[in-house]
Each structure stands twice: as C-alpha cells, then as structure tokens.
Amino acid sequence: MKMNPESFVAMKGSKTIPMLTAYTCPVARSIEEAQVPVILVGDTVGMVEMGFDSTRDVTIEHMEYHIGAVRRGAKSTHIIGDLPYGTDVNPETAYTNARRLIQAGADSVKLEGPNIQVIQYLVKHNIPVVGHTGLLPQTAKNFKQVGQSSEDAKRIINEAQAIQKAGAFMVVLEHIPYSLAGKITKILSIPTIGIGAGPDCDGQVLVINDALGLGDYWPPFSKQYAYVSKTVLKVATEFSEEVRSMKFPSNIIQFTGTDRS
C-alpha cells in the first residue's frame, strides 16, 4: 500500500524511515520489492547516471523521464521528484514543473533551501512538499559540512523551521553535525532525513549508486552494501573473451521466443 505524506508524519518518533533514490525502472521494482516505503527520483542521477559534474545540468525533461521509469517499476511506492535547478524561482514556475513531476508518476516533490513562498504556494494547490536545508548541491560552492559554526547552525535550524511552517511534510538535512541534526529532529514535528547527518535523524536516505558500489567514488558518509562497478568488469571482459574465442555465443542454445534486441 502505497504512503501518503500523513503517513510519514505519523511515523515520526514510533518507526524510522529508509528512503533510497531511484532512477531506473529495474532498479525501482527491486527497491520496491525489499518494501521501501519512499523513493526519492534525486537530480544526483545527473552525476551518477549521466556523467555530468554538477546536478544543474539536470533538466525538467530528464526528472521527467526518470520520474517515468521508476513509477513504472515502483508502481505501489510513494515517489518524491527533485525540482532541478532553475525550476523553482518563483510560485508559478515551481507549480508548472511540479505539476509536469506530478504527472510523470511523482506523488510529491523535493525542493532545495528556505524558498518559504514557493513551499506555500505548492501546497496550497495541492502538490506536496519535500523540504531540504544542510548543504544544498544545486549551489554549494563545494560539498563540505555545513553548520558547524553557531552561526550557520543557527541558520540551518531557522531554515528547517521556516520550511515546516510552509507546509512541507518531510525535510532532508544533508552533511550537517550529527548533534546539529539531533536537535532539529527534536524541534520539528516533521519526520527529518539524514544523509550524512548521523542517526538520530527520523529516517536516512543514501544514493543507490552509492549502496551498490557503482561507480569510482562515492561520498564518505555513504555506505557500500555491494561493488556492482567490479561486477561489471567481470561480466564485460567475460563476454568480450568469450567473442573474441568464439565461445558466445555457441555454447548458447538457441532462442526462438521474442527478440528483445
């Protein structure tokens, strides 16, 4: 049964939240399958997948597409869309492209930083929101912790309170102190979700790409569960000796079904 925003608010302090991000349709009907309750279609698929330097070369075309795929595997699994970079600047641009994630398959959509007008203006017309103070990828100028200073931990906490305030029924607070983040969790009444904010967070969110192992670098407060990327070097260079020795596909029986090639 797929979670509505209520839900996840009513699991604040009773169950902790996994979230993993998803941008394929196989990837979503496996992460579905192992009952995650959320997926998070992120704009990092720009980095991840698409081999881009920054999250701000994603477009609203490709949140569309990725939105689709994984709606398609996932199709009992709430699903929250990042607004991209450029995508959000003001209440009527926002609602445009949420509406566009909305229709690809999102059920909600994530916002970056304090944008307090463009949060009450999403939900007053009906498109939940996903808020996301801490560091903040689309303009960080690098992606060291943020909030250590009293200062900008003062700054991080009156963002998550300014945000739970627009409306939004959930907040991601990303590569803050851990104690920072504990605190934040304590003040809101909002499910809180950490990546690389420690554990005291209401629910934790990592990167498939970065729980897989795929790829050649991944973010020091991620965990690898898997080394897919080595995986598929033994599979690549199988295959390619197995051609060049013209044993594949021979030792293949043949295949008279339907050609999906």
The other form holds:
Amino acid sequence: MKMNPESFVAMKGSKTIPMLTAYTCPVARSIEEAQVPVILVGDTVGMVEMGFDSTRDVTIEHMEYHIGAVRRGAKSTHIIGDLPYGTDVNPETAYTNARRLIQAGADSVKLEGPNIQVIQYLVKHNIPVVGHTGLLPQTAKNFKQVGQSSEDAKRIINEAQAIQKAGAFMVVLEHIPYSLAGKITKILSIPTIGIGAGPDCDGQVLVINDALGLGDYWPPFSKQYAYVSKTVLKVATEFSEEVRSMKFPSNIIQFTGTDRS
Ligand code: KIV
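How about the form predicted in complex with 3-methyl-2-oxobutanoic acid, since we already have the form predicted alone?
Starting with the chain above, the whole complex follows.
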C-alpha cells in the first residue's frame, strides 16, 4: 500500500525509513518489489545518469521525464520529486513547477534550503513537501561536510526547525556531523532522512547508482552493495568478442521463445 506523509510522520521513533533514489522504470520496479516505501527522483539524475558536472543543469522537463518513468515502474510506492535548481525561486513559480512534478507522477516534492515562504505556500495549496538542509548541492561551492563549527551547526538546526514549522513532513539531512544529525532528529517531530549524516536519523537515503556501484565515483559516505559497472564492462566485452569471432548469434540454437512485442 502506498504510504502518505502522515504515515511517514507516524513512523518517527518506532521504525527507521529506507529511501532510495531512482530514475528509470526497471530500477523503480525492483525497488518497489523490495518494499522500499519511498523513492526519491532526485536531481542527482543530472550527475549520475546524464553526465552533467552539476545538478544545476537539470530542468523541470528532465524531472518530469524521469518521474514518469519511475511511476510506471513503481505504481504503489510514495515518490518524491525533486524541484530542480531555479524552479522554486518564488512561491508561485514553485507551485507551477511542483504541480508539473505531481502531474508527472510524484506524490510530494523536495526542495533545498530554508525556502520557508515557498514551503508554506506549497503546503497551503495541498502539495506535500520534503525539506533538505545541511549540504545543498544546488548552491554549494564544494561537496565538503557542513555544520562543523558551532555557528554553522546552529544555523542548520534553525533551518531544520523552520522547515518543519513551515509544514514539511520530512527533512533530508545531507553530509553533516553525526552528532548534529542526532541532535536535529531528537528536536524535530517529523522524520529526518540522512545521507552522510550518520546512524541517528529516522531514515537513510542512498543514491541508487552509488548503492549499485554504477558509475566511476561514489561518495565515501555511501555504500556499494554491488559493482554493476564491472558487470556492464564484462557483458559488453564478452558480447563484442563473440560478435567479432562470429560465436553470437549461434546458427545451431534457433530462438523459439516469445517475442517481446
Ligand atoms: O537529488 C538527490 O538525489 C538528493 C539526495 C542526495 C538526497 O537530493
């Protein structure tokens, strides 16, 4: 059964929440089969799937395309759609773009930073919102951990509280000290979802390509549960050798299965 914002809030303090990103239909289908309750179609798609150097190159059209694909694969899973850079500059613009993501298949939207008026406006207009504080890839100068000084830690705590007060039902804490994430998790009544923020959050999110070992760089705080890039290399090498040596297709084994179409 598809989870809604209230059911995620109800999990706070009792069950930890696993979340994965997804960008394509077959991956989303497997994530749903694994009963992961929430998929984030993140603007990380720009870096891990589209080859851009920054998430700032991602457009609302890219997000609509990927959210549509993920929805077709995961019909019963809560999908969060990321509002890409520049699409939430004021409440009205954010509302128009959030509606586009919802129409494409998202159940809620995520936006980076303490964009309080925008969060309030979206929630008032019935769009469930996930906040995001700590490291903010859309505007960060680099991907180093933030919140190390007591001043910066205080700022992040204040941002998390303001995001909750504005009406968000969940908040992502990215790449901050573990103790700070634990402190925020205790203060807030909505679930915190950590990425590079340690074990004391209410849930954890991983970028699916990092978890799959798909790509050529994975952040140190991520975990590789497989090395899919190596499998792709092996398959491509074997296939090309077999075509060159005329081993594939074989004229002995005739295909008798069902056609895809
Ligand atoms: O875009 C994304 O995938 C994200 C996660 C890193 C939390 O925001």
